[in-house]
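In C-alpha cells, the next block holds one chain alone, the form predicted on its own.
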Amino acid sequence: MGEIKALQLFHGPNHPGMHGNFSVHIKVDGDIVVEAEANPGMLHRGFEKLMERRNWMQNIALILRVCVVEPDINEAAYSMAVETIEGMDVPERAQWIRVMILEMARIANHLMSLGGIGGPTGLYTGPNWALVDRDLILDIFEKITGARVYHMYIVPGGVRQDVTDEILKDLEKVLDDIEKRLPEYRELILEHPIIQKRTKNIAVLTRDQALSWGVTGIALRATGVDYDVRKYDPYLVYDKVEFDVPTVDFSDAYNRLWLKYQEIYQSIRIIRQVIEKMPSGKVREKLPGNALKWRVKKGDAYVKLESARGEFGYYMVSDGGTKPYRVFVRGASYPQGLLGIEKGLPGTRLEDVAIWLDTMGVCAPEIDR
C-alpha cells in the first residue's frame, strides 16, 4: 500500500457557513485539520490606502464595505475620529440617533449569524426566518436613510437627516414583532438537537487564547471576560441607557450563538430607551466651507467602538489637508479571522471550519483592509 499523505482542500471562497467571499486553505489528515491558512482577499480590500486618496467626505461612501453586514460601525468610527481631530461637537439628538442606528445594525448582524448557522448544519429554516426579520430592520433603514444596506447616514458633524416620529413608531412595531418571535428562534435553533450536537464543545476558544490573540466581543465574553467598549469606555450616549452585557464561562460555538441571541434582547432594550429619551434639536453641525474641499486640522485620533464582532477602531492622522494623511482600521474580526484560523483550527474536524467562521463573526474585509 502507498503512503497516505495530507490532502489540501479549499474552503470557499463561497460557502453557506460564511457571508462574503472568504477562502480558507486547509490541509487535512483524513477529516482532521492539520494546517489552516486564511485567504481573505477575495472581495473588498485595501481600504486604508484608498481612504488616503479621497477627501474627507468622499470616504463615507467607501468605508461601508469594510464590513457589509454591519456597515454603520465604519460610518460612526470614521466620523468620530474626524470629529475628535477637528474638535467638533455633535448635537445631542444626533448622538441618540447614532446609538439607535448602531443597535439596529447589531440586531441585523446577529440575526444573520444566528440564522446562518443553518447553512453548515442543514437547518435551512433558520436562515429563512432570520433573513425575513433582518429585512424588517432593513425596511426601517430604508425609511431613515433611503438605502437598505449602505446607508451613508452617520457623517462628520452628526447624521445626514432627522428621523420622523412616524418612523420611530414603525421601528417600535418591528422591535415588538422580532421580540415576540425570539422564543421561537430559541426553540428552532438553540434547542434543536442537531444544532446542539454540532455546536456544543465545538470550535472552542480558551480565555488564554482569546487574550493572547487580541480577540474581543462575544468570542471573548464567552470565556467569562466582561469586556464591552460600550460599558468599559462609553461613547455617544451609552452611559445614559441601561443594558446588560451577557457573559458565559465557556467559549464554544453554542455559547457564542447563545450570547448573540441574548444581545438581540439587549439591543431592543437600548433602542426603546433611545426612542423614549431622545431630545429635540438639530442633528448636524454645519461643516466649514465647501465640504468637498474641507481641510481638517492637523492632529491624530484613535476611536474605538463595540461592533457586533468586538472592539472596532480607527486610528487617523491629518496633516491639515483635504484628505486623511494616514488611516488604520482595527478590524474587530481580525484576530479570530486570521490568528484564530491559523492557530485555532488545526486539530478540529473539517466540517467544523464553517462553524468557527459563523460563530466567531469573521468579516473578511476587516482582515485584508
Given for the second form:
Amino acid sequence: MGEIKALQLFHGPNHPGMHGNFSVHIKVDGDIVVEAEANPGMLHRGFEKLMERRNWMQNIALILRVCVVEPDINEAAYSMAVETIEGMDVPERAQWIRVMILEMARIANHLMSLGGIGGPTGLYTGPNWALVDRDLILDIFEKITGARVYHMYIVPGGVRQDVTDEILKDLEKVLDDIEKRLPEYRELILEHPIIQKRTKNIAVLTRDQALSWGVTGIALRATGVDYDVRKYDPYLVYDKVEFDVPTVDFSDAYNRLWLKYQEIYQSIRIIRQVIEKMPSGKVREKLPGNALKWRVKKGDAYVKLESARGEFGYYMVSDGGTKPYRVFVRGASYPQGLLGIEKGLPGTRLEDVAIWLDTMGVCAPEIDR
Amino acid sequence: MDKPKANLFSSIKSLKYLFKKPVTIEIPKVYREAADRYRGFHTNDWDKCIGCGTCSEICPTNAIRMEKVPGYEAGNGQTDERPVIDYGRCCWCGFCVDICTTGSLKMSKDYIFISPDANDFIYIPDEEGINKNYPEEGYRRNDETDLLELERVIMGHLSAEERGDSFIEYVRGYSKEEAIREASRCVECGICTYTCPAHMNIPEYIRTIWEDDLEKGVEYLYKTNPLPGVCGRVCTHKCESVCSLGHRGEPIAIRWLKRYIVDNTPDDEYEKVVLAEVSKPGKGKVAIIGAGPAGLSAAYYLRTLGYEVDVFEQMPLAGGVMRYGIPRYRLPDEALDRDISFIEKIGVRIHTNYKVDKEKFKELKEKYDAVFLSTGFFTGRKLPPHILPGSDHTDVIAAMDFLPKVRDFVRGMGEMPEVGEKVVIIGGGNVGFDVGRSVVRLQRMKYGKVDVTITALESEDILPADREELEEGREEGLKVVFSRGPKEIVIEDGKIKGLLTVKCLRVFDDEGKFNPQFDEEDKLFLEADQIFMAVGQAPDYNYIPDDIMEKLEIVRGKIKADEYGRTNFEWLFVGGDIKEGPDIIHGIANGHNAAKAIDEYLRKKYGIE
Ligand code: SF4
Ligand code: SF4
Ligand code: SF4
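Follow the form predicted on its own with the form predicted together with its partner chain, if you could.
So here's everything in the complex, that chain up top.
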C-alpha cells in the first residue's frame, strides 16, 4: 500500500458549487484543504479597459455584466459616479425609483443565493423554488425596463423610463406573494436539520479576518459589525426610508444565510415605503447634445453603494472627453472571493469550499473583471 | 425575528407542491406574451428610414452595420443603405431605437426565433419582422429615453423694434457655448452633404466647432466654398431641409454654425489656412466676367490651382447679388468684404467698374486661355402692360432696379431711393420679402410709420419665401395677403391708386406646372401709391458677340452647359444664375466645378501632367 499524497484538484469552472466561470485550484490532504489558489481568467473580458473605449452611454450596456445576478448595482454606481463628476442633478422621482430597483435586485439576489445553498448541499428543491420566486421580480423588471436580467435602466441623469401606477400595483402584489412564501423557505432551508448541519460552524470568518481583508456586506455583518453603506453614508433616498440592518455575531455559513433571509424582509419594507412616498415628476436629466457627443467634465469620483454582497464601488476618472479615461470597479465580493479563498479555505474540508463560495456571495466577474 | 430551530418535519410540508399546477410552461403549446416595453426583435420601416447610420454608431456591441440594399433607390435626403443587425452580437439595449433619427427603427415583443442556420440571425429588419409576422411593437422611445437633442439652440435676434428702422444685421450669431451646444446635436451622418449643391464637408466642420478647433473648420469650409461668411448668413440652406435631425425635431442650424466658424476665427489664423493651399502661378490665364458668387468661386479655385485669374465686374464693387441684391440687414458689407479680401489675398485680380461689351469680350478671348461667364440674372422683370395694365407707370418698380439702390444708400454711396407712403409688392418669394422689409425700414426712416403689403399668388402653406422671412417680416410690420393674383394697377390722374387683385384658386396644375387659375369675381383692392414687382429676374446677354451667341443654346433664359459648365466652345465656361438659375450656393458649386473643368482643359492645352 502506497502512501496517500497531497492531491491537486480543480474546483470549477464546472462544478455545481462554483459561481460563474471561475476556478479554484485546491491541494488537499485527505479531505482537508491545504492550499487554495484562485484561478481567474476564464471570464476576463477586460470590463474596465473596454469602458475606456465606449462612450458614456454605451457603457451602460457593458457594465451591468460585472454582476449577472445583481446587475443594477453596476448601473447605479456607474451613473452616480458620472453624475458626481459632472455635477448633474438627478430628479427626485428617479432617486426613489433607483432605490426601488436596487432593492428589487437585492431580493432577487438573496432569493437566488438562499435557494442556491441547495447546490452544494444537494437540496435541489431550494434552487428550483428560488428561481420561480425570483422570476416574479424579473417579471416586474421586464415591465419596468423591457428586459428581465440585463435591464440597462439606471443611466446617468436618472432612469430611462418612468414607472406606471399599474406596474407599481403589480409590484405590490409580487411583494405580498414573496412575503407569504418566505416562511416556506424558512421551513425548507433554514429549519432543515441537514442544512443546519452542513452550514453551522462551517466556512467561518472571524471579525479580524473580515476587517483585515476588507470584507463588507453580510459576511462582515455576520461578525457583528453593522456596517451598511445605506446607513453609514446614505445615498439616493435611503435616509428617507426606514429599515433595519440585521446582524449576528458569528459569521458562519448558516448565519450568513439567515441574514440574507432577514434582509429580504427589509427590502420588501423599503420598496413599500418607496411606492408610498415616491413623488411624481420627471425621471431623467440629460447631458447636452446627442448621446454620441456626451462629454463629462474633467474630474474623478468614487461612489460606493451597498450591494447584496457588500460595499460596491466605482472609481472613475474623466478627462473631459466622450469616454471614461479610467474606471476601477471595487467588486463587493473581491476580498472574500480572492483573499478569502487563499487565506480562509486552508484548514476547511473539501466539501465546504462550495459552501464558502456560496454563502460569501462570491460573484466571479467582480474579481475577474 | 426568531432564529430558526432545526425541525426534521418542517420541510416535508413542501410535498404539497406535488399536487399543485406546475409553474413552468411548455412552449409552443403555451405562449408567454412579453411585457409592453419588451425589448425584442427589431423592425424597421424602410420608407421612413433614411439610412443615416446613427443606429449603427450608437450600438455598443457593434451589432449593426449599414449595407446597401440591392435594388433600392435612395431619394433625396437619404442613402441606399439600411441597418443589418447581427443577433449574435446584439444585447437588446434598445439604444438604436432611442437614437434613430427618423423613428423608423423599433423593437417588437417578439422574442423567439429558431433557425438551424446561424446566418439567419444576421437580419435586415423590415416591417415584417424576423418571424415575418408583423409583430406587435414592444419597447418605445419617449422623451426620456430619446438619445437625440431635438431642439435647436435658439439664435439671438434683435427685436423688431430694435431692427425695424435700420439696416443693421439683426441675427446676432452664436456664442461659443451656444455653437458648441448646437454642434453637439449633429450625428455626423453626412446626409446633408449629398444635398448641399457644393457638397460641403458639413459634419466635419460642425465637428471642429464641437472640438473647438476652428482653424480646422476654416480648412474644411474652403475645400468647397470660398464665400463661407456670405453663405453662413444667407445660404438657402437646402442641407437643413434634409438634415436627419429634422425628421423628429429641428434640423441642425448648419448655416449659423458655418457663420460661427467664420466670425470667430481670428484674421491671422484664417489667412494662414486660406493661403496654405495656393500654388504658385504657372501657365494658363483665365478671364472671369462677373464677380458674383460663381465668378468669385471659380476665381478662387483656379488661382489655388496655379492659374492667373482676372475677374471683370461692371459695378463699382465686387459681389454681384451679394453686394447689390440681398439687403444689408441679412448680409452686411463687412462679411462680404472679408470673404472677398481672402480671395484677393491669394492673388485673384478683380477689376471693378469694368463693363465687358462685345468688343472687349473678343479681346478677352484673345488675351486669355479660357473665359468663364457668371453675369447673373441682374435685370429686373416686370409683368408687361398687356398682362397687368398699368405696369408701365413710372412708380411701378422692378425689385432688381430697387434693391441695388437701397444697398448703395445704406453704404453711403447713393441717395435714399424713393418710397411711397403706401406700398404694395407683387411676389411672395424671398426677393419680394427683401423689397418689403427694405421698404418697411425706409418708410420708418422717412415717415415714421409703415404701410407695406405683399401679395402672393400662393397660399401660406406653399409660400416660396422662407418661413422666417414671413415671420420676421410680419414682426416688422409687413402685411401679407395670400392667394391673390394682380389684375390691374389702378391709375387716376396719372397717379397710382392701388392694385386690384383677384383670388388665385390654384398656382400649379395637376402635373405640377405653373398654371394659375383665378376667380375673377373675388376681387380685393389694395390701396397704394407705389408698386414693386418681385416676379423674377432675367439675364442680359448683350455683351456676348453675335457669332458666339448664335452657337450657344439658351433654354429658358439659361445657357445650356454640362455639369462642369462646359459650353459648345471648349474655351468658354458658364456658371451661376445663367446656368442654374438664381441661388448663391449653386453658383459657388458651379464655380468650383467649372474650375475643375477649366483646369482639365488647360492641362491638356499646355500638356501639364
Ligand atoms: S439593441 Fe443595442 S445592441 Fe442591439 S442592435 Fe440595437 S443598439 Fe445594438
Ligand atoms: S438611425 Fe434610423 S433612420 Fe438612421 S439608418 Fe438607423 S434605422 Fe435608419
Ligand atoms: S447636420 Fe444633420 S444631416 Fe448633416 S451630418 Fe449633422 S445631423 Fe447629419
